[in-house]
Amino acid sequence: MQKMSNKKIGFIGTGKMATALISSIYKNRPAKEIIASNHKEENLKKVKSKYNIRTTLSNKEAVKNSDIVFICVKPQDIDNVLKEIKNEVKNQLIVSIAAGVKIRHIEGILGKKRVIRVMPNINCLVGEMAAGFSKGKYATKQDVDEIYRVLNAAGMAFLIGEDLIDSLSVISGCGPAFFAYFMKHIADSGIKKGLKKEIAYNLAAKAMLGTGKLLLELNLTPSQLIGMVASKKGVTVEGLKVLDKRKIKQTMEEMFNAALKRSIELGK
């Protein structure tokens, strides 16, 4: 793990993914050093019992406590929060996680600010997060060193470029839930052959993290892991002739592009 710097950090906006960063990146450094604001107080409260970081119900007080900002609220609020805090960021570094809103509009509000974009994924709640980043023209090479290491801290983290963003979010934003509805369709299958709920879902959720490990650590490609397990007139030979039957392949690719198109959308 790399160290990690005495910069302060910011988050404007308490929902989900901010409280899924939070808890990785304040595990990495002390919580008098993390910042978060939100308009309503009891949303404060729940990551103040939690994680014992400041809080504020000021987003122009976060920005000035913070060397970093995370921006985390909803793509339709985001302008809004940005002209609010536009005259209070001055050598701040901005980091966006709003799906779909490019770097060039926060530029375009903010001015001439360093502006870095991530996506992230909820599997940093668990330190397990593979997320993806692009830099603005503003922003330094000290900046995107600094996010690598902040993001690090909660998985692992890509620069790209910005194009690039809205593919890397359907495989890595909505990716979690993708295998989330393969690992409960197959472990619902052993359910109704007598396995108890806990015992196939355990069991399917335990394989699908085992196989993540088994790619990385190993460095394997799946189609290399699946010639590990599909032993010729094997069982799981059988289960493979099934999907190529039902075309599952092109049934996946028909998902990735339906959900590459609307997260397109979201950018316009």
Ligand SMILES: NC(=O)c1ccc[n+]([C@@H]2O[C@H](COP(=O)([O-])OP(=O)(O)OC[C@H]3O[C@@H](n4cnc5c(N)ncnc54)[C@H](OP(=O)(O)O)[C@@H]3O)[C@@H](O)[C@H]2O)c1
Second form
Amino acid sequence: MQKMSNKKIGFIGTGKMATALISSIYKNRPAKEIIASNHKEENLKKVKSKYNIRTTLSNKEAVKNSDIVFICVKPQDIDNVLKEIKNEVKNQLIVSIAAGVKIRHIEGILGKKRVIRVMPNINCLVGEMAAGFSKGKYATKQDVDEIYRVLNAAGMAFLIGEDLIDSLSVISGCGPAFFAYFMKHIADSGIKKGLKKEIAYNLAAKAMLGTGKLLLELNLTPSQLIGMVASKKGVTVEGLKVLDKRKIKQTMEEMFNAALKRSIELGK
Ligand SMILES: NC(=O)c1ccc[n+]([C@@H]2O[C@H](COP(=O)([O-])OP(=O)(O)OC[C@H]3O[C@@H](n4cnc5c(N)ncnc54)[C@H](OP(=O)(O)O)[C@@H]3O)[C@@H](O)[C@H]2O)c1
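Structure of the form predicted together with this ligand, please, following the form predicted on its own?
Below: every chain and molecule of the assembly, starting with the one above.
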């Protein structure tokens, strides 16, 4: 496990994604090093009772008490939050997870401040996040190392150019839904033949989990893994032939491009 620094981490907004991030960061840091703010007391109660972290109704207070501030509000709320905290940001590293909000936009409001933009994914809830992040003009090499440490505690993270963040988010952000769609329909076909729903869905989930583990732990490419399963004249090959006949490869590319187009549109 990577050594954690003792930097204090703040979260502005304590919704789904902030809670998921807190749940993994919390495992590696003392609760007193984490502070979260929200504009509603009832939203703070949940994170307070679950993680016993410090909470505040004041976003400025969260910034003042942090070295790294994760801004976890919806994209439409981020401008108000940035304007509100602008004067409190001195030496803090600002990390935005807002989808579609560009670093230059954040720097435009905050001025010459160290900014990092992260695209997390929902698997963060179980410590299996696949995230990407990009650095702003003023963020340093140390900031990048620090963010690697924080995000890797929740899964895996990659530094990429901001121009590729939309493509990354289609794979890792939308990916869980796409894979779940695929597995649902494989499982549902088994259910039609008589398998119990609970068994079919568990088999599908475990197949997906194991596939990911095999790829990562044995450092395989997807094609190599397909080759390991699909022996000549075997069962899997018959299924794969249908995927080819139905042009599923092209359909997947179409799906990717449609999601990418929407992601770019939302970021405008
Ligand atoms: N969910 C995902 O899978 C996902 C994936 C990648 C990136 N993201 C990004 O993560 C960010 C958060 O998404 P989410 O799904 O976690 O949203 P969410 O569940 O709605 O959380 C946002 C939280 O911020 C609070 N909030 C709103 N305005 C605030 C303010 N001025 N000060 C303090 N708190 C405020 C909201 O309270 P109220 O709602 O009660 O007003 C809510 O508790 C978004 O920018 C999204 O683009 C999400």
